[in-house]
Each structure stands twice: as structure tokens, then as C-alpha cells.
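As a starting point, one isolated chain is supplied in C-alpha cells, in the form predicted alone.
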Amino acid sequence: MSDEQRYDELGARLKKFEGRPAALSGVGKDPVNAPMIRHWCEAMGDTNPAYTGPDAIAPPTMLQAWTMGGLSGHQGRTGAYDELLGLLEASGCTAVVATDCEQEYLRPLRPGDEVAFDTVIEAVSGRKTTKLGTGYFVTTRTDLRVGGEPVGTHRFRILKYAPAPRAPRPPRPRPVVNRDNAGFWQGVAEHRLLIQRCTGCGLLRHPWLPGCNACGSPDWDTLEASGEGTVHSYVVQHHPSFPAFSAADPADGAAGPYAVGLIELAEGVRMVSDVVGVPYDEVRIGLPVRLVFRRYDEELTLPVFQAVER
């Protein structure tokens, strides 16, 4: 059987779930109540006076909250929804993401209202390919009642999908090497951090320049740095994410925010580099660091600074 035939057969089986009940005569675990309303409003920062006092109503957007079953579930579940998800799991759609919801409000809910509901599997899409992967959109519709009177409708949609293969992490950008800084990068290749020194006035400088910005002399030699230094200043990169830079340590593959420091070397010059060996949120001004050379791939080695103390 070809892939297309398998997909067509699966799609036909999934379509049979449309219209099947996922919950019948379900009852909310708690009546509408003031404490839950207060927690919701505090979380949302909603200070509308309609949600407090003796005549309070519940925020309309809490509609789904009154039907949620928590970890133990709720009475009325039919098993159809779990069966549908199990079929998708078996087909390789092992990941899930909530995509959107739609709500319709027919009357306000008030503390003391006992919410009953029915849920139906309203729609299962055909096979869709997204950036996350290939899978199926599943939509459920929940109709809510109080005392037999309809009070609202909640539609909830998920994508159940087979994750797309992750792209390999791109390589770190290469430094621009030119005639003015080639000596510095040659030193890095030899695991030596070389600082330019003006032979006219003795001033140390970094980054490398073709001439001294103090006395103007074009003559210079180099001094090898001891590698000792401190964090003079730093920034933490949170967003946007740059995958090529998202690993503080390529050996452990740790991804996420990372710290970039302005390092003051013991010799007095400053340079920008990664601060490693300490969580990004523990980097601080004055943190002692020591030079290490980190190999990122077969062609790239960079000087970075390892925290001396945690």
C-alpha cells in the first residue's frame, strides 16, 4: 500500500468520528464561584468592577474554565475523543498543539450557577502540512447549560501532528579576517590571545588597528594576554533566538538565552566574548573569568571566558 493510500484510509477512519459525542451530560466540578473569578482576574490583570461585589458576574472568557476536568477528568466522557487521539498517535501524530478557540456567550454566568455541558467532535480536517509537521486539525464543540438553559458555546481546535525533522543547527558565523587583524586570528589558532602594543608609546589596544590612536605610530608588536579578567559589563540575549548562538556550550548542546560579556583583561584592555561555565542569570559585573579556547567545529575556534567561581 502506498503512502497516499494509507493517508486516504486514515482520513476516512478519522472522518467517522465527526458528530460523535466526547462528553454527555457532563457537570462542572465546581459551581461558578467568586474565588476562581478572583484568581482569573488577578492573573489577567482585569479590574472590571462587574466581576466583584454582590452582583458579580464571571468574565465571559472563563467559559471553558467551568467545564475543565482537571487531572482526574470529569463524568460524562464517552471515550470517543481518546479513541480518536489514540488512532492519530498510532499513525505517528505524536505531538499536539492548541491552535485556537471560539466562544459564544448567551447570558452571563454568576456565582452559584451549576454548569452542565455536552461535547461533540465537530470536525476532523484532512491531512495538513505545517511548519511544525504534518497532521490533522481536530475541533470539538462544547454546549453549556445552566438549569437546562443554554448559556454559551465553546469550540476548541488542536493540531495533532507528526513533528517535522529538526533542521541541523547552523554553523556559527565566521569572523572577518583582514590584513589588520590576521595576526590576532593566527594567535587564536595557536591558542594564544595576542594584544597589540604600540612600540612608539607602549599603549595596549584591542581590537587590532593599523596604527596607534594615541600617538599615531604605525609600528607595533604583540603581548600575549595572561587570560585573567573580570566581567566589566554584559547583556543576556533572550529574543530573537539565533540557533547558531543558542548553545552556551556546544559540547552539551544547551540551548536558550546566553550571556555576552565585555571582559576587562588583567592587562587593561577590554574585549567582547561569550561568558561560559555559569548560568546566564548568574553572570554579574565583577565576575572573575579565565580565558579558554573553544572549538565550535573543524574550522572555527574562538576565545571565550569561563567563570572562575559560581
The other form holds:
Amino acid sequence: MSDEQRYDELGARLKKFEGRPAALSGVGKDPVNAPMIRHWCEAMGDTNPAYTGPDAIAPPTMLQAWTMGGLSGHQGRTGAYDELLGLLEASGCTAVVATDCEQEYLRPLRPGDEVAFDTVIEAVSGRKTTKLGTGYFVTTRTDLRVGGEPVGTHRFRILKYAPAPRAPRPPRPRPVVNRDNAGFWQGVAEHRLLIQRCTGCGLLRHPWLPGCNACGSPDWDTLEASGEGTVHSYVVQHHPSFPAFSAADPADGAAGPYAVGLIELAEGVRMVSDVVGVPYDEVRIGLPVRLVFRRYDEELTLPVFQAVER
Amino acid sequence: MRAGDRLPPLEIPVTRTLVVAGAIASRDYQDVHHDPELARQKGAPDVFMNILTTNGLVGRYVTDHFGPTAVLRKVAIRLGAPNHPGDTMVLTGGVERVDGDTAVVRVVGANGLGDHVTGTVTVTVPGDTR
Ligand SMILES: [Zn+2]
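Starting from the form predicted alone, produce the coordinates for the form predicted together with the partner chain.
Everything in the complex follows now, all chains and molecules, and the chain you saw is the first one.
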């Protein structure tokens, strides 16, 4: 069965929920009260004097807050709403976002008012594709009462959707290849890690430079590294996250912290590279590593260092 | 008040604190309003403001302007571009029509991504029947 068909069949089942009650005789977890009003006003930056003092009313826009289930869940919910959400969850519409809220206030709420409410499932849309993903809009209407007297109504629309797949992982930045380091990258292309060696004094150097820092000679040849090394030092990049670098396993694609090692090669020079094959938080100074060439995409292969089991 | 009157704009810096404080003050514990990692798993780049906070800010914007005697009758809002931490939402509004001492005010809250909220607020201002 195609996704199209599956969703259409689901849409037909969801439609049948229209008109069914979502909550019957729900009761607010707390009566309207000054502390919750104060917390709300602090969060909103609302200094309206109508919301403080002996004759305080609750901010009317708090209407829905008095019906919220909080961490302990909703009271008075019928099976219908949970069943509706369950069908959506099972079809992959696991995420939810509120899109519309329409409130009418019939009289102010005051501390001490005990709110009761009934909610009906007014409408379920057909399948919609949005920027967030594909899903269904569910509209509910809640009528609130205090001691039997209507005090307000609250119409609420949510989009319950299957999150759109995340953007593909960005490619790694390309190395900058120039006249001075072209030989190094030529070596990498051949899966050889080449260390520059001064032919004047014999000193090994990395990264590649046009001349010797010790004797000044411009002449050099190369020595192929054995590939053995240890972590001389390292940093862990936590923030900001760079998805191109963020996972040890390029197939994984997860954003997150990663370790950058300063590797001391057995030959004595040091180079900066990734430490792979070990979680970022288990990289340690002195960790033995071995050179591997890892292919990141069609055009990019890099020398990185794999932790060695001991 | 008269149709066509403009309300002065109100800038709301969308801080992480505001997003979380608003969610908790409205008793909304949906993870996308306080947990960035879970928000990302659900396709959002970061946590975002919940609709109850937006609703509260729209109500505040209108009563800030019309004063403590103003009585909110209706608030109807639609959300668009999400309010993520680091952004700024600028609320603007104008009186669309007046009937006696009751006005319908059209409100828009725009952030760096576009219109976060559009809506109308019906408000009664006792004694203001100009
Ligand atoms: Zn030299």
C-alpha cells in the first residue's frame, strides 16, 4: 500500500471523530489563584494593575491555562481524543504544534473560581503537507463554566504531523591546496602520509613549509609516516555544532560534540586531525592511535586517526 | 478610539527564558518548548514559544495600550513563523472598527522569519465612545 493510500484511509477514519467529546466535565487542577496569575504576569511582562490586589482578576488570556493537565495529565478526557491522537501517532504523526487559538471571555475569572469544562472534537482536516511535515489539523472547542455559569469558550487547532526528514548532512569543507603543500595532498590521494624532511639538516616538519625553520634550507624530500601515533592533546567541540564534522561515523549524521586531536606521530612531528573509533568523551592524552584514510565523499579522503585497542 | 488608530509597536526579545517561563506559567510541558534536542528531532531547529505565551503577549499588548479598565472580549490568533530564542518579535496593531465602547484591533507579531502571529482582539474600553 502506498503512503498516499494509507494516509487517505487514515483521513477517513479520523473524520469519524468529528462531533465526539474529547473531555466531559473536566475540572481545573487548581482553582483560579493569585500565585499562578503572578507567575503568568512575570513571564509575560504584564504589569496591568487589574491582575493584582484584593480585586484582582486573572488575565483573560490565561483561560486555557486553567484547563491544562500539566505533568500529571488531563482529567475528564474521554477515550475519543486519546484514540484520535493514538491513530495519528501510530501513522507516524508523532509531533504536534498548535496553530490557532480563539478565545471568548464571557466574564472575568477571579481567585477562588473553580473551572469546569467540556471539550468537543469540532473538526479533523484532510491530510495536509506543511513545511514541518505531513499531517492533520484537529480543532477542538472547550466550553468553560464556574458553578454552572458559562465563563468562556476556547477553540484550539493543532497540527499533528510526521516530521519532515532532516536536511542531508552538509559536506566537509575542502582542504586548501597550494604550491607549498601540494605534495602532502598528492600523498594523501595515494594513501600515504608524507612528512617533509629538510635535506640540509635532516629535520622533519609538519605542516609543510617552503623552507626549514632550523637551518633555512629550501631543499627537502619526504618520509612516509609509519602511521603509529598517540594523542598529544585534544579539544572537544561542543558548540556551535557543525553537522559536517559532528559524528565519528559519517553514516550516522548526528549533530553533536566531536574530538579534535593533536596527534604525535611516531616520527616525532605532530598534526591536527580527527580521532575516530572512540566516543568523543573517551579521548585521552596518550591514547594510542593509528592512521587510517577515511573517504568522506566522492572527492574527499582524509588522513584521520583511529583509536587502537590495547 | 477610532478606526484606523495605530498602537505603538512593542518589541519582545524572544529569550530562551521567556520561551520556557511562558510554557511553564501556562502549564505546557510539551518538550519542544523546553528541550532543544527533542525539538530538533521533531524537525524544529530549536525550542519555540508555545501558543499560550503568544496569546498572553497579544492580550498584554492590547491592554498595555488601552489601560487597566480595558476588558478583553475575544482574542483570536493564528501562528506562522515560530518564535525561536535569539529572535525579536515586534507587535504592531491598529483599530479595525469601533462599535460604541468596543473595538476590534488587528495585531501582527513579526520576527526575523516572518509573521509569527496574526489575529484580532475585541476589547471594551468603558467610557471611551469617541
Ligand atoms: Zn634544515
